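Take a look at this single chain in C-alpha cells; it is the form predicted on its own.
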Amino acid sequence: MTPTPNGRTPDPSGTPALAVQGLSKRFGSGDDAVTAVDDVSFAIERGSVVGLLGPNGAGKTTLIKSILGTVIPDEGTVRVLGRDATDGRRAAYANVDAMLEGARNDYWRLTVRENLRYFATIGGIAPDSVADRHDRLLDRLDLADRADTPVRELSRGMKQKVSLASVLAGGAELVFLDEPTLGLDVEGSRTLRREIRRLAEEEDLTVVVSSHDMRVIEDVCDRVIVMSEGSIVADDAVERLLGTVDEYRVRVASDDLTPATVDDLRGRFDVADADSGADPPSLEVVTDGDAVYDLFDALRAAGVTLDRVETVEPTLEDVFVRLTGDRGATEPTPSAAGREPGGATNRPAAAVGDEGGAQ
C-alpha cells in the first residue's frame, strides 16, 4: 500500500480516525442538574475534513473537552485512531493536536521555526527529521521569510498562521482546528483555507474545524454535524445540508429604496435582509416563484427603478438558523480543549503573559 507524502500507510482496515459513541455528561445533581451532552454518537473518517457547529450552550465545548480528554463524560466511549481513549491516555492522544483560539499555544520569545522543531520535540519527534516537513510548511503559509522572527514581533494574522504550522509540526493525524482564520486577511484566510484541504487530500489528515465563519465552513468542510441543546440535529454533507433549504430568495438594488419603501415592503413579503448604507442600497426577499411578481408590481407602483436583480443561494447559515434558530455566531470551541497538562497533546501548559501569548 503506497504511503502517503508525510510517510504514513492508509489504515486498511477503515477504523475511523475518531468514533464518538452514546456520549453523555451533566453537570450538577438532582433538580439543578444539567444535560450538557445528550447521547452522541458519530464517527469521522480519516482524511475527512469536519465541521462541527453549535449556538452558545449547544454542548459543543463539553463534547470538545470530552473527546480530547479534558473532561471525563458520565456515559459513552471515545476511540481515537482506533484506540480507547481510556486505556492509557498518552498512547492514545500520541498523534492528536489542537489549535487554539486567538492563536494563543505557541511561545512568542521562540522565532518561528524553533516552535515548529520544539511542538514536534515534544509530540515524540525528532526535529531534524521533520525539517524537510517544516519547510514545506514555512512555504505553504507564507511564513518562510520570516522562519527566524520571533513569535512575539508578528502580526495576529501570522501569529496565527504560526499557531497551525506548530500544530502539524509533528505529523500529527488528528487535529482539532478551533478559529483557524481568525484575525486573517482576506489572502491569509484563502492561503490557510487552501492549506487545510491540502492536508487532507495529500496526506490523510483528518481535521475537525469549529469557525464562526460559515464560509470557512463552506469551503474546507465535507461534512457539517450541527448541535442543539446537547444533541446533534445534523449530520450530512455540505452539499446534501444545503439542499436541505428550499426558500427562493431575490435581492434587489436600486437608489430608489428609500426608508419608508422598506418598510412598506416589510409589512407585506418576508424581508431576509435590508441594507441601506450599500451603494446603491439593496433589499432581500424570501418569495417563491409567482410571488417574485408581486414583489416587482409592489417595487414599480413604489417609484422603485431596479439597479439590479439577483438570485441568492442558500448559505450554510441559512441551515444553520433552520436548525437551531439560532441568528447569532456559532460558539468557538474552548482554548481549554487544546494544550492542557495531560490533554490529547501532553504538551506542557503555557504560561500566560500581559501580552496575550505563551512566554
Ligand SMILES: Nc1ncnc2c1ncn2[C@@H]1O[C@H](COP(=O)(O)OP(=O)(O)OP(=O)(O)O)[C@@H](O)[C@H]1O
The other form holds:
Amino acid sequence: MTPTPNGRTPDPSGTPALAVQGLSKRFGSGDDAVTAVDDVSFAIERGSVVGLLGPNGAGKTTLIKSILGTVIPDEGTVRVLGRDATDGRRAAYANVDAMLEGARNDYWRLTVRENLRYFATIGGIAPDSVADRHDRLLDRLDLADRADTPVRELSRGMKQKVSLASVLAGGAELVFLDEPTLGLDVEGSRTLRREIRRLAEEEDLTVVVSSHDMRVIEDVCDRVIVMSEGSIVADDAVERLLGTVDEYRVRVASDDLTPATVDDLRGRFDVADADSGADPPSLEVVTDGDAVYDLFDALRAAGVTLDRVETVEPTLEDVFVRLTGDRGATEPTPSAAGREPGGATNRPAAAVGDEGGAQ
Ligand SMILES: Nc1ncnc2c1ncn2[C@@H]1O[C@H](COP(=O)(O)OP(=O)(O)OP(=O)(O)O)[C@@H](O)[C@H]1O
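Can I have the other form now, the form predicted together with the named molecule, not the form predicted on its own?
Complete assembly follows, chain above in first position.
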C-alpha cells in the first residue's frame, strides 16, 4: 500500500476514523435538566470531510467535546481510529487534534514555524523529520513569508491560519475544526477551504467541520450531519441533501417592480425574497411548475416588463431551514465570534496539560 505524502500508510481494514454509538449527554437535573445530546450514532470513514450543522443549542459543541473526552457523556461509546476512547485515552487520541471556536492555543511569543515544530513535538513527531511538510503547509496557507514572525504580530486572519497549520503540524489523522473560517477574509477563507480538501484527498486526513457558514460546508464537505435539539435529523451526502428540496424558485428583476406591485404579489404567491434596493429591483418566488405561468401572467397584467429571469438552485441553507426551522443558521453565536484565540484549551482530553496556552 502506498504511503500518503505525510508518511502514513492508508488503513486497509476499513475501520472508520470515528464511530459514535448511542451517545447521550444531559446537563443539570430535575426540571432544569437539558438533554444536550440524545442517543446519537454515526460513523465517519477515513479521508472524508464531514460537516456538523445545527442551530444554536442543537448540541454540536457538546457532541464534539464528548467525542474529544473533555465532556464525559452519560451514555454511549466513542471509537477513535479503531480504539475505544474510554479505554486508554492517550492512545486513542494520539492522532486526533482540534481547533475549537476558530482558535487553538498557539504560543503567541513563538514564531509561526516554532509553533508548528512545538505541536509536532507534542504530537510525538521529531520536528526535523516533518520540516518539509511544515514548509509545504506554510506555503499552501500563504504563511511562508511570515514563518519567522512571532504569532502575536500577525493579523487575526493570519493567526487563524496558524491555528489550522498547528493542528495539522503533528500529523493528526482525525481533526475537528469548529468555525475554521471565522474572521478570515474572502481570500483567506478560500485558501483554507482548498487546503482542507487537499489534505483529505491527498493525505487521507479525516475532518469534521462545524460552521454556521453554509458555503464553507457546501464547499468542503462530502457529507453533512444535521443536528436539532440534541438528535441527528439528517445525515447524507451534500448532493443528496440538496436533491431533497423539491421547491422551484424563480428570481425576476425589473424597474417596474414597485413596492405596491410586490405587495400585491405577496398576497398571491410565496415570495421568498424581495430586494427593492437592487438595481433593478428583484423578487424571488417559490413556485411549482404551473404557478410559474400564473406568476408571469400576473407580472404582465401589472405592466411589469422583465429585465431578467433566472431559476434559483436550492442551497444547503434551504435544506437546513427546512430540516430545523432555523433561519439564523448563518450567524455564529456572539460568544464564539468574539472569543480571542488562545483562551480555550482545545486539544483532546489526553493532551490537556501538554501545553500552556497563549502567552
Ligand atoms: N455546561 C453546560 N451546562 C448546562 N447546559 C449546557 C452546558 N453546555 C451546553 N448546555 C446546553 O446544552 C444544549 C446544547 O448546547 P451546545 O453548546 O452543545 O449547542 P451548539 O449546537 O454547540 O450551539 P451553538 O451553535 O450555539 O454553539 C443547550 O441547550 C445548552 O444550553
